[in-house]
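Starting off, we have a lone chain in the form predicted alone, written out as structure tokens.
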Amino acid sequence: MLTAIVGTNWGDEGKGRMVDLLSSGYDIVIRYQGGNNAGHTVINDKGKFILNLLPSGILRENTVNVMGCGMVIDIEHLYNETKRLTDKGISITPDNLKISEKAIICMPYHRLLDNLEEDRLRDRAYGSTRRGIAPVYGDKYMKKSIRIMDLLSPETLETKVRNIVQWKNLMIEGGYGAEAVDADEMIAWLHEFGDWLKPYISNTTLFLADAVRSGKKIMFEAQLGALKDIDFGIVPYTSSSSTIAAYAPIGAGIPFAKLDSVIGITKAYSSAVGEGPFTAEMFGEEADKLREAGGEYGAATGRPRRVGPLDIVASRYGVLVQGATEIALTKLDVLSYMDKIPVCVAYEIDGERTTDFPLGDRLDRAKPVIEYLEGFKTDISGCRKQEDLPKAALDYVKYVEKAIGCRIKYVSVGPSRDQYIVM
């Protein structure tokens, strides 16, 4: 069984929570793209954890976790993230964490370039997390990157670093007018934060190929959501990797594998971090109430998230491009304070109503068409069966299921492992 867990919207849908919940039935959990530019928040019997790079399955004792070749890994951040977990008693060893030798290292000069460009753009900035993700993916496709495997060949590593730094300084010093990067400092950084992870480096393609052949249950964990995908998202306000489920076997390092199911994660309302079009966005007191009720602050950055009602147009598009076979609806409990629950059912663009998600200039001009459903006005965090839900809450779930065109299998009614319903 090969299952991908992916976001259907802008990210922050609750994927880490669902991976943590469902991973008990899987042998292997793989992160297949992205870097430390997003966070997965998990609350379980061991405490509260915010994971930026490590797969959420790392919190399961009997699960093997893989960081795939599609990832870009800030090894300093990984060192600190790993230390935070081990300090809390989480066991991390080469037996339960394997890092693809083909993954790319996100260097300090990538973070520098990210900051320099966002500062240059000023009020036209893309809303980057400033963690170097776009520059490192750019280098990957220009074939000027440091791979995890290079840590195992010190002489080759040093030569590569010196050549790349010379090239990078043409832009850093000559383009932005910033202080040049020192190659010796970059080499020292790689040794300081790279030497400790050498035991974790492996040919994960061979490991995973054997796992597929032997019938292991494998889960692919995505970062961000469909609307942040580099091809299908709201370009340029996207990530720089493919967040789509179809990319999961490629980013994992096993392009020959075929997915059996795709669980799309959809929040019961909308949220987004960063700049870009967000048609159903709420403002003022209405937004503040929803933000506080949902604790909508970025796990990676701490930034207040933009919030709004569930966007049916965007969610249906996300379900389509993700190829979702079933849905996990998260944070339904957050809506319990509302007398009436707003839903964005369509867009109006240039005076015409549409239910098809647009891109480009048309999305910039889109205005939300809002309808209201009855609120359920009661605490549902203790519900564990479908019949425990009040009628208005169940009606909301059924409405969403029909509107987005995909079966809702799981409903989350709280952040802890046991706070969910199988429909």
Ligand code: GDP
The other form holds:
Amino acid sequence: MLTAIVGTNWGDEGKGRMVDLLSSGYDIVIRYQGGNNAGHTVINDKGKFILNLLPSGILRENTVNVMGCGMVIDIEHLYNETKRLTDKGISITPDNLKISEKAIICMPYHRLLDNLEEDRLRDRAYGSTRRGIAPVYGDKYMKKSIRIMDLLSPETLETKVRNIVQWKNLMIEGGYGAEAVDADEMIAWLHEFGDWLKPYISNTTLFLADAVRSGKKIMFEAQLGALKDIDFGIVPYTSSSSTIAAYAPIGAGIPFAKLDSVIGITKAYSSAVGEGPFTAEMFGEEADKLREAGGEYGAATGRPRRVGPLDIVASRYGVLVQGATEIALTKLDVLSYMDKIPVCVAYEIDGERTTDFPLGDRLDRAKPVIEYLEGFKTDISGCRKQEDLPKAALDYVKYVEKAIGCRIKYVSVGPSRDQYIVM
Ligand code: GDP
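Now show the form predicted in complex with ligand GDP, given that the preceding structure was the form predicted alone.
Everything in the complex follows now, all chains and molecules, and the chain you saw is the first one.
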């Protein structure tokens, strides 16, 4: 049984929490793309955890976690993230964490280049998290990357670093006029943060191929959502990797595998981080209230997120490109303060109404068409069955289900493990 859990919107839909919830039934959880540029917040009986790189299954005993070849890994960040977890009593060993030898290392010079470029762009900046993700994926396609497997061959590693740093400095020093990167420092950094993870490195393709063959239950965990996909999202305000479910088998290292189901995570309202078009964005007091109610601050950066009502146009597109077979609607409880619930039902572009999600400058010109549904005005965080939901809340769920064109199977009504309803 192979299931992908993906976001249908801009990310931060509550995927981490759903993976944590659903991973109890899975043997293996795999992260298949991205780096530490976003985060999942998971709250369980052991505490509150922010995960940027580690798969969410790491918080479950008996779940094997794989960091796939589609990932870019800042090994210093991984070291610190792992330490924060082990300090809180989470057991992390080569038995429950396996890192693909083919994954790529996000180097300090990638962070540097990310900063240099965002600074150069000033008010035209992409809103990058400045963690080096775009530069490291760029190098992947330039075939000038340090891969995790290189940590196992110190001589190859050293030669590669020296060659790549020489090339990088053409840009850093020659292009941006910044201080050149020192190859020896890079090699020392790779040893400092790379040596400890050697026991975790393996050919995860072979491990996973065996797991698929023997019928193990495998979950693919995405970072960010459909609209942040490098091909299908709001380029250039996207991530630099494929956040789409169809990429999951490739980024996991098992391109021959076929997904059995795709759980799309849709939040009961919208949020986005960084720059770029966000058609249904709320402003002022209305936005502040929703941001506070939903705790919409970046898990990786602490930045306040942009917020808005549920965007049916964007979500329907997200459901389509993700190939979602079922939906988990998260954070419905957050809307309980609203007298009337706003929903963006269509866009108006150049005087014409559309429900097809546009890209490029048509998206820039889109204006939201907002309609209001009745608010439920009660605390629903204690609801555990569909029958417990007040009528207005159930009507909202049914409305969304019809509008985005996919069955809503789970509704989450709070951040804790038991705060959800199976519809
Ligand atoms: P992710 O990257 O998609 O996992 O999203 P975030 O890290 O932004 O997680 C969403 C945040 O909302 C976390 O703080 C969760 O604990 C919290 N959360 C998740 N589901 C719910 C829910 O149903 N209700 C409420 N009130 N909070 C939730």
